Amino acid sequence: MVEVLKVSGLEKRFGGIVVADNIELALVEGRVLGLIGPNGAGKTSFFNLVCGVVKPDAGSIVLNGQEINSLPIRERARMGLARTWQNLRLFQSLSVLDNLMLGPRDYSADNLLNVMLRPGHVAERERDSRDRAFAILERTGLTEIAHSPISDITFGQQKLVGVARALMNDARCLLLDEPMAGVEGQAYALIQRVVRDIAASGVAVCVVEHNVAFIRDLCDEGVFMFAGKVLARGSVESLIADPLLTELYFGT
């Protein structure tokens, strides 16, 4: 099994609040790892540390064999690290397709010199990105709404767009932050199938989710976090069957 992402001794405090307490964790190619635990356990903070939104106080983050602690967010993305967000962060006035077109790790039109001096190259890359976007839209069942503004589609569809945009990065490591929050019906089953397919293609996937049934049905393994610590790791079934962990998660 190939370790795509490996975190060692990761620590982070905000004053007296500990969000990462000596975390040791690895994400493996082709497998889905689920992070569970109550609010405030440090799950999203872990994603923020890995992606570079927050700098750790100590520890090592290794992606594809290279330590990335000192790299900015954009460089981590270009190395094949992608994520979704709890609050989506989609451009509401842009179409579904245009939101995806902003997702590639090597988006060439973000460089004004490229646009001015290499217009042919930029146009070619735009065509390639568009072709890839339509392939991903088909994969995620969004083709029919490709040209609809984000503000005109359902919340479940917006969640799918967030996943689809992350796929445009062609990432080797994908972090999904509460992809099922507020999602039900057909979108629920579709997101589950899409995530399974992503992992089957060789991507290392990590999911933060409060929907325990979704995590149980989807993930190869689970990690229980509490107060910034990894308390237990194993099958999701074994974690939710543990009386101590259940009490920490749901209270008495």
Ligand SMILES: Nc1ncnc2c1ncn2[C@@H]1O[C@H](COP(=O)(O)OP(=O)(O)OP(=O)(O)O)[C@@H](O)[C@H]1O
Contents of the next structure:
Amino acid sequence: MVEVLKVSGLEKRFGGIVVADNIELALVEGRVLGLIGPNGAGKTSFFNLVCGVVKPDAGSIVLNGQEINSLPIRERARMGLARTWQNLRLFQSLSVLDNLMLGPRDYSADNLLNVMLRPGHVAERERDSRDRAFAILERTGLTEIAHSPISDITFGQQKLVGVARALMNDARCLLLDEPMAGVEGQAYALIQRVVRDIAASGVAVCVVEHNVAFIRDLCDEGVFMFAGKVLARGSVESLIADPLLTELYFGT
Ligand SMILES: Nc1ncnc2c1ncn2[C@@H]1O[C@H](COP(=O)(O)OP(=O)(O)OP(=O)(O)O)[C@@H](O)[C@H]1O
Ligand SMILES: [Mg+2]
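Having seen the form predicted alone, could you now give me the structure of the form predicted together with the named molecule?
Complete assembly follows, chain above in first position.
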């Protein structure tokens, strides 16, 4: 079992709110971990800490064996850390393809000097990016709508575009924040299949979702978070069946 991501002793507070309370968590190559817990438990904050959007107060984050605490967001993405956002963050008037090509990647070679002095190099990079985008669209079942603007496709398809865009940087570790929220119908099975395929290719996946049936059907294992703490880890069935956790989740 290869640990792609390992988080130890992770701590974060916002004033009086504790969003990470000594979190110990590992994500393993080829496996899907479900992260569940009530609103405000700290699930998105966990992703933000791992990606570098938020700085931890303490703790260590190791990606592919290298501590990444002090690395900027972009560098972490370059190392294969990918995520989707709870609110999609897609460009509505641009096509599916363009959204992928504008996704997380290394633009450093596309500076103005290169555009003027090495146009061939820039064109080659663009071709490479386009080829990669089409391969990912194929993998995520989006080829047919490659040229449709985001505003013209269903919400389920938009969610998949979010996942596809995250894959543009050769993800080794993929964090999905509520991939099912607002999605209905056939997108359910499609999103399940895409996430399974991604994991089967060796990516370590973590999924945050309030749709517990989705998590149960998809994940190898689950973690229950509450007030910044990991309270339990085990089969998703066992977490759902735990009356204490159910009470914390629904606040009854
Ligand atoms: N940048 C921030 N500044 C201050 N408080 C924050 C910040 N980010 C998150 N919080 C607070 O931290 C707590 C945890 O938020 P977080 O978004 O991580 O929860 P969550 O588990 O993802 O919830 P949900 O299921 O509703 O998405 C919330 O009370 C939230 O208001
Ligand atoms: Mg959240």
